[in-house]
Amino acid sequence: MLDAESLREELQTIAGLTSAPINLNFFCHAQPEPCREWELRWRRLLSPYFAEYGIDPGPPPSAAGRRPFSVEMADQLEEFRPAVISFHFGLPSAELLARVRGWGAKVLSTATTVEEARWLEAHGADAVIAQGLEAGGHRGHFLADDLSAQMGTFALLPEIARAVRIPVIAAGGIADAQGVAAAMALGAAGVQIGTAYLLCDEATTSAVHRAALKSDAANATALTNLYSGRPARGIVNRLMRELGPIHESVPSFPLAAAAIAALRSKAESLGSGDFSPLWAGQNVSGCKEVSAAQLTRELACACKL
């Protein structure tokens, strides 16, 4: 979510604080092409909760907002050679992960299905994140769009472990240490966890998003495309309950988002996450109020299980 120029301050922070290896995570999606139709159409699917909350979208923007990693990216990151690069749907091109490569950087994706991982490993990745369905946030899928055909975390973990060479890393509806030490069993070198951080004191999660995730419910998630264009999990709020957590309308990710931000902004303004992505995996139950260190050091202990 990061500029080219707030990427570089907050790197040169990093740098300052710790000599310790750092891992940075980017999109690398295909860019639509913007379509008015389209926006138009979904805008006036909108309208209603516009009318209600008094808003003026504005008018349709001419790009999206969030771009894949780039050659501006990549320059940033010439100078701090981060040591571990991972990336969501897919990779970049040759060239990039070539330049990416050459810093000594270890590379990472994501993949909801065995043919994923197989591609990942015979495109140079060094390492295959297995993202069950339980897990929160957006789905890394990048060669099919059939929802039906992925699995949760604890099937697809052993058949991706049988079908590659490279290390496994497990991610989705893992919470505790028991799961950790579950997932390692299965074939997993390393954990991905991310809902049971999101109530942690350095997270940034907004209010209404911790307000949703201490709150009954969380034991209610879905994969929408309503926030972004692309298939995501969270906590089923009120824009997805009215319009179905899919619709057919909505732009292509991640031209979405933008009629939805006055909205959002709108309501959590008022203290309502109805219109808000409270992205969530399926297992809320990790969830703590506590620093990140200490909730690390609880997770680690699977290693001595």
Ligand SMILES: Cc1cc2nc3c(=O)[nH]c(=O)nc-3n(C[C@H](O)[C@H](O)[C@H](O)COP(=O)(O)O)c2cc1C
The other form holds:
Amino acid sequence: MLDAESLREELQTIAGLTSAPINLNFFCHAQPEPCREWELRWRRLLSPYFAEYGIDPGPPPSAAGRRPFSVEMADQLEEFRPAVISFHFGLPSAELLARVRGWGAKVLSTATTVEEARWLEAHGADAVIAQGLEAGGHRGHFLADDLSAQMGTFALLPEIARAVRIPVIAAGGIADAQGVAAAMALGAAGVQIGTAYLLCDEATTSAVHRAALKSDAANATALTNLYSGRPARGIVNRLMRELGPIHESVPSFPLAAAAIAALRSKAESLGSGDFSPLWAGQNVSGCKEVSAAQLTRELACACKL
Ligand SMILES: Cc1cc2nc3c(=O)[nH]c(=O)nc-3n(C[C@H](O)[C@H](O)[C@H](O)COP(=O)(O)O)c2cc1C
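The form predicted alone done, now the form predicted in complex with the named molecule:
Next comes the full complex, this chain leading.
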């Protein structure tokens, strides 16, 4: 989500605070061309909400917001030589990947199917993240977008562990030390946990998002393409209920986000998360209002088992 300049600033800040290895994460989707017709269809669908809030959605975007990993980003990173670079939505071009590997970084990426895991291994990933359907946030699929091909973490993980020789990191629905131990027993070399950290002191989770995570609403999540153009799991809210979580008129990732932005910020200023992406996985039972360090110690604490 950072542009090259802010990425550099963040890296400089981190370098001033620690010499420990760091992991940077990038999306590597194909950048779509904005399509006026599609954008207008999307805005028509949202127009009753713009009218309700008395707001103007602003001009259609002239360029996509979230950018995929690029030469420009690699230029910024090189001097800092981060130890780990992880990607979502596949891998960047062979040239860019060779450059990252050239400075010694380990490369991780997400697989949502056995086929994607095999593809990542064959294309140079050092480890694969097996992301089950329970996971919060964007689903990392990249070979096919068939949502019916989704598997739960504990069905997907052992299959991927058998199919590849590189280490497998389990992701999706893991929220406590027992879940971590179960993933390790099924062949994981490590786990990736997102949802459980969303209430941590350091997390920049918004007020409406925090409130939703602490409410009964968090028990109902769904995959939705409404907020970005790609399926991502979040707490079901008004927009998802009224338009349906997956809608064919939504522009390609990441273009959908632009038209919603004004609606989202107006609603949030009134304390409503009706139009906000409330990313969360199916298992919110591990969310705690503690420091990330404490939560990590608890998750890693084998003595509790
Ligand atoms: C709020 C949120 C934002 C996320 N953003 C990213 C991201 O930018 N890149 C990425 O690779 N994965 C992202 N993920 C997915 C996580 O890396 C991880 O796969 C997932 O959270 C694991 O499932 P869990 O949420 O059930 O713990 C995100 C997850 C959440 C909940």
